[in-house]
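Only one chain is given next, in structure tokens, and it is the form predicted alone.
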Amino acid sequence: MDIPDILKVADEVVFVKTGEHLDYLQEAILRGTLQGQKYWKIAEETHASEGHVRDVGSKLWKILSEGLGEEITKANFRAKIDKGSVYQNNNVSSPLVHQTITVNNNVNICPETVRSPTSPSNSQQTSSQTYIDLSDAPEIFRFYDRTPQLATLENWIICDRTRLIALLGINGIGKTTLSLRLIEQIKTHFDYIIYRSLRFSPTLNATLTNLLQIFPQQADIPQNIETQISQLLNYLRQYRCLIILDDVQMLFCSGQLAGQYKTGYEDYQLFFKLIAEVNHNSCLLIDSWEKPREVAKLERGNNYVQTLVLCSLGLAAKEILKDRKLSDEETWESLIDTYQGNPLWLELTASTIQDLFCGSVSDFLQCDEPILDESLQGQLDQQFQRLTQQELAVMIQLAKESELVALPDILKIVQLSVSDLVNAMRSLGMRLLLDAKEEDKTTFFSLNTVMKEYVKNRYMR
């Protein structure tokens, strides 16, 4: 049995004895015990005193001992689990039965127990069902291995109780796919899971109204933004919720430095800030091409804010080429490196290889420069149309460079003031368009091969 399964059994035993589910600290104590952690370490990770953790742990072991008819302690819990004696002696008839997970556009009968962690003391008891609304989500047909990233997100959300997570990555890297796969992995921990795309730039008023309609209404939905946010935060305390907002970059201006909100959309900045700072029991995951400025500020001093930048699929991208039935497998790694392990870029390039090179990756790689078909260039157009003139000037200069270049060297060449150059470089970094490498306490910059070829094709001919 793995840790989630063990926690489910413990939760059922506690529920039978007390009528309540495991709370956050009890679950952390069990998880920490299974991972061999001492009380002081569990206390450190849960921001509680060691004495309080010991008191809660002592009561928990007593409840489990009474429920299982056998003495359970922190010292022997792992051994009892490994021997299977806990399960063999557990003659309690669980009150939890197979429950229905309701999805907005599908209804699935879930064969596993759905557990809702206990909300803070000022909240109502959570629902025994998980409501999942994916009506706005694209259908995902294939998922290529992102095990480390999934593990990181799950740990942040389930163990660390992170309130705000920014999942960042260039167009096509797989942010949406990863987010939807994550739902499958952690759905039993939530009462509500909601996915919404901001691709059409809805106002915050429209987004909040849409979200509030999901929950059981005790009053009319207010029109005032502040009251809407307050009402949503109450729901986030009352229930354990995972809300995913995709395409957040569509809230930002084109032709301005990264992360600057369009006129009329500035309220999102306050919304994200409150999600991070106000105590609640839920998580907001935002997907974007650009890093919101408030996230960059918040994560420096807030343990409940995290950023994950999604990069190359690595060798897992070979599955894409295998699906496309390309030949010359010994050259696939080179193709993956050239196209940065970006799933969309590789899909589009694989089509070109099939159509024009009879599926031969080796023949395709004989070309002196990376080939960017019109579809791939169109994808990059969407991002480059957002750049300022200063940012574009930097990209053009970096495309000319054959070696890594430091900021002072760029300043000597590009016709920009120090202030404009620094702002442009920081903005390009927030857009994830630069490769940076630190050597001898100096940061050097470059463009990857695809970006360099794109800039040459579009702006230097």
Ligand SMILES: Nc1ncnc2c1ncn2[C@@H]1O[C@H](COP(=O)(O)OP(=O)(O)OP(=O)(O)O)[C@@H](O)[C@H]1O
The other form holds:
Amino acid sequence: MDIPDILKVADEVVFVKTGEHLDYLQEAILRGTLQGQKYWKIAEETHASEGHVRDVGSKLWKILSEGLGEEITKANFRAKIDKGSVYQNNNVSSPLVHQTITVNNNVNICPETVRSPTSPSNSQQTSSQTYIDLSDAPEIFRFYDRTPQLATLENWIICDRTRLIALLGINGIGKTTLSLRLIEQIKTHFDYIIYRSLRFSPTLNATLTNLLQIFPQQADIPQNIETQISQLLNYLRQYRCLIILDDVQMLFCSGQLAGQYKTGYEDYQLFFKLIAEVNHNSCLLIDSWEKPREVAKLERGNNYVQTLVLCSLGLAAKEILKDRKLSDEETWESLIDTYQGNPLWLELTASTIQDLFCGSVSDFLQCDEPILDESLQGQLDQQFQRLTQQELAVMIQLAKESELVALPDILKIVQLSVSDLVNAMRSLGMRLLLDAKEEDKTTFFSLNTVMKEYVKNRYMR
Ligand SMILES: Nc1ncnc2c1ncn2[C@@H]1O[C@H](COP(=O)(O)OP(=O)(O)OP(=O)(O)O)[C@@H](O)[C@H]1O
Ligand SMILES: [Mg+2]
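Right, the form predicted alone is done, so what does the form predicted together with this ligand look like?
Let us now look at the entire complex, which starts with that chain.
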């Protein structure tokens, strides 16, 4: 290994351990050490005091030792790396070797040797030798439109090599369906495609152990999270992988502002951050009702992070109504508008129209207010149970308004301090429960008809 490669490995280990890349002085210490320089010489070249260089060096060796699972010192650093290369050639595993192999190596393990022990029944290998493991993904029977969204996702993943994508939307809008359809469209670009739902809130340890089992084992699956992340990142560099983690909202707390991790789940935050920041060839797509906070933070300064908010299916939703054999096609657009083009809401409403209105959309629309059948309300219950009291107060207030309202007006009518209101509004925005519109440099807020009706039914009658 030459010096840049070694520095890359060291940078990765330090990043996994601390969340920070090597700084200028740490890099100079490693470079100097590899060139056989003493601390005084490194200090001279970096215009730092020798004492400071020694302090930084000693902390750095400690981080590397912990990250690599064996003692690393200034005296043995070069030798350990060289030993790693020997092991690599002999295919002997050690934590250090593991780091070393995958950074440099474009090892082309034949996908035929790859098998997932976890879910063979829903796994398949395509003719182009992509290994696809969909595990507990639902089967998709129908898929309509979403052409622009598919094009955007394909462009981000294939052309821009985006590493982390958040696909957001309220429940039933079609995140899972779109993610699975996307696989069909881009599967030939990948060595591995893995879908996992987090609906039962697995810990990061469980998720990583499950993912690591998919790859051909070069070493035992480690127990410790940092080493697990590091091993997965190695695979993501070695192979081109698309990993879809669905139902990510299950990692977040109920009754707290959006995107707050449950106790014991905070390490997902570091995992997502590393996926976005560390160099690799793969993509992690996460589906969620709520925008993870670190995604909001990361996408500001990182070109490898993107967010797509999924909205109405639009007129393509007519196909859903056609499948249900509803009548009065001239009124379907109005039905789609009322139910926000949400495929699930439309499916549930179509059942009511079939059962109680003999399939006539026109008769159904005669009712003054949108009808929310119990199962549709049940879907919304799941989202509203997550709100804080302050968020709920805002939703109740907005449900009373017939016009669009700006923040200062909401402040006048809702009994909250400015900061509580701002936090509640931002959180509701992250949960995609508010409609916002800009006019004359002012942002106005409102609730869509279904939300309004739901809030009135559940909280105001
Ligand atoms: N593009 C589409 N074409 C046809 N049907 C769709 C489409 N998108 C979604 N659906 C249907 O709508 C329903 C909800 O879709 P899906 O489960 O993908 O939503 P979701 O956003 O993942 O919901 P949740 O947040 O609850 O997981 C499903 O029955 C699905 O078949
Ligand atoms: Mg889903």
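C-alpha atoms forming the largest set that superposes within 1.5 Å between two forms make up the rigid core. Quantities reported herein were computed from a predicted structural model and do not represent experimental measurements. Positions refer to the first chain, counted from 1.
Shown in the overlay between these two forms, fitted on the rigid core, is a CA shift at residue 266 smaller than 2 Å. Core-aligned CA deviation for residue 13 between these two forms: 2 Å or greater. With a cut-off of 2 Å and the rigid core superposed, residue 151 has a Cα displacement that falls short of the cut-off between these two forms.
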